[in-house]
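One chain comes next, on its own, written out as structure tokens in the form predicted alone.
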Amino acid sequence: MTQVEDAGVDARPERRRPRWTPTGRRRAAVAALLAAALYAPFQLVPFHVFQLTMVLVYAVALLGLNLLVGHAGQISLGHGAFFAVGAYTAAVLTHGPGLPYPLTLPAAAVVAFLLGLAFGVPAVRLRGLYLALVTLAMAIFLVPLLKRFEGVTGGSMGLTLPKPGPPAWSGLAEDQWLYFLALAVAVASFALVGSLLRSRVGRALHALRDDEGAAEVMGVRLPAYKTLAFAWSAMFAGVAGCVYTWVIGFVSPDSFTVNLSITLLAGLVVGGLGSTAGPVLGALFVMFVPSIAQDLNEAAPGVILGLLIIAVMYVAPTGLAGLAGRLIRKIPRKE
């Protein structure tokens, strides 16, 4: 017998905790997030779920325009414009084809990628202020479109569609089910765009937003890149705009002005630009803070709004992902 053995000692090295990664944290967050967005509809009346739902569809529509200004560092004023174009082509199709709404929802997508692709030329000669007149020309000039082509959109009256009913196996209420179908299309999105940035094209993105001319020398081939990100931004927008259709039943030209395409960018400015929350937290914003300002003030909502942005902007420059981010960092971890 030893001496350590004699001592009562236990000679066998100490065991430590094995500490928890950021990627185990992260995993760890996302679970704990979707086990409370799949248990919130059944505690929740139905305007809250309502509020929730519209916050889903919110928060993909900023997914795409992150990838494109978040992580491809271009600029986009019209974004609004391609949630629109799914909108009514889920509605058009809908309302005169008669086509199923499963099918609505890539019909939507395809429509507004290659209208997206379309809008992507211009973002290869064009930077900055320019390009962000040229997208919202796209925004100014979609509304009076939409109201001229009566026989199709409806015109300023729009078009009342029938929502999607639960099926009976469910045993969902209407509200429920919606919420339940926007909460798989963002868990389907955060997951193909979070594909997406892992490879090489999300390395390309990144570099094609730090250095142009750098990324150029690598290999990156700008022209591809630019547009291809307006086309995949383009085209989260048609889904958010599809899914938009079916929660709401109804579309207007007047659902889909300017003031949508600045809100929405203010929206992801305010979430976090290129961070994985800032579209979520985003969406939050888009869809509580002008009812807030609204509330505060009947007649001037637009002050207190830009007001709260101007708060929220001080207080957290980098986005209120990047102030939870600093929160959490400077939380003692026990060794």
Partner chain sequence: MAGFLQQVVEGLGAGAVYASLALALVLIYQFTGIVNFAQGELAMFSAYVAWQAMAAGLPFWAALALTLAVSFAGGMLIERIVIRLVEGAPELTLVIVTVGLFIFVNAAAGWIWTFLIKDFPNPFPRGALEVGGVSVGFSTLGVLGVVALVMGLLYLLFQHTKIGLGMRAVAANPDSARLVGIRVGRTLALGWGLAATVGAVSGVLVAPLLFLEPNMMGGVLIYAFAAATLGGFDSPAGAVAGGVIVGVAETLAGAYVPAVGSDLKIGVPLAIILGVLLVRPRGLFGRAVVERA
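What about the form predicted together with the partner chain, after the form predicted alone?
Only a single chain is listed, so you will not see partners or other molecules.
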């Protein structure tokens, strides 16, 4: 120990070590991003603030999906359903019993978690493609189901709800308040998932993703971890759905078709499976690319999305996040 310290003081090569270690860079990037995120709503017009709010909502949903697909290696083609369940839980509880909106968040999280658990138990017995089938069928089934229980869900007409207003002391406009609510939820979710992945749980998930047999031999209980990965993942999708309801103030079955599920998976793949930045980049992609491509042709978003997914799987399986990482590493460090 002392020897190392001595070397640090005396030897010149040690002092030349770059100050920007990977961890340091990462921390600086997160701090800069957060500062920008706090500053942005005061500089943008309300519509752009709304768009950024939706990016945060999608980011939380993709964070959950990433936990399942990117970290645990299980597939879901039906995460839109959990998103919808969270959104409807919030909407129904606000509309019926008139629950104040902050309480709808834990309610949506719990309902989505339990549903994820219920689906996770049979899902444990299913290999990759069967899981994809079941989750896809679930997403397709949800829309007619929501329409059927008209008394509770408002049927095809959906439910219109008041948006959470900013408290008087804050002096914020409604769009800014919603933005900060979404930002708070997103930051908390990312922190939670980050610490989860650094724990033994994260290592267990990675182990089962990379080799189920080996993981089992090492003592990872596959059924428990797979089921829980499904449930946690559903929970974050539900939380995102709840914030969606706050922001939009309206839910209807047709907002949550199977296209939502597929778009979420596509966004995550393009953003980067299994990386921390992936969900954020994926959310930006989901929010902005379709609406820009829409101007070209009604079908252009799908064409671009489809081609990109296939291209990403070939040339950059780590998505935009992986590409960005590679570029950053290429920047020569200052000596």
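These numbers were taken from a predicted model, which means no experiment stands behind them. Numbering follows the first chain given and starts at 1. Whichever C-alpha set is largest while still superposing within 1.5 Å between the two forms counts as the rigid core.
- Core-superposed comparison between these two forms: the C-alpha position of Leu34 differs by less than 2 Å.
- When two forms of a protein are overlaid on their rigid core, residues whose CA moves 2 Å or more are considered shifted, and Gly306 is one of them between these two forms.
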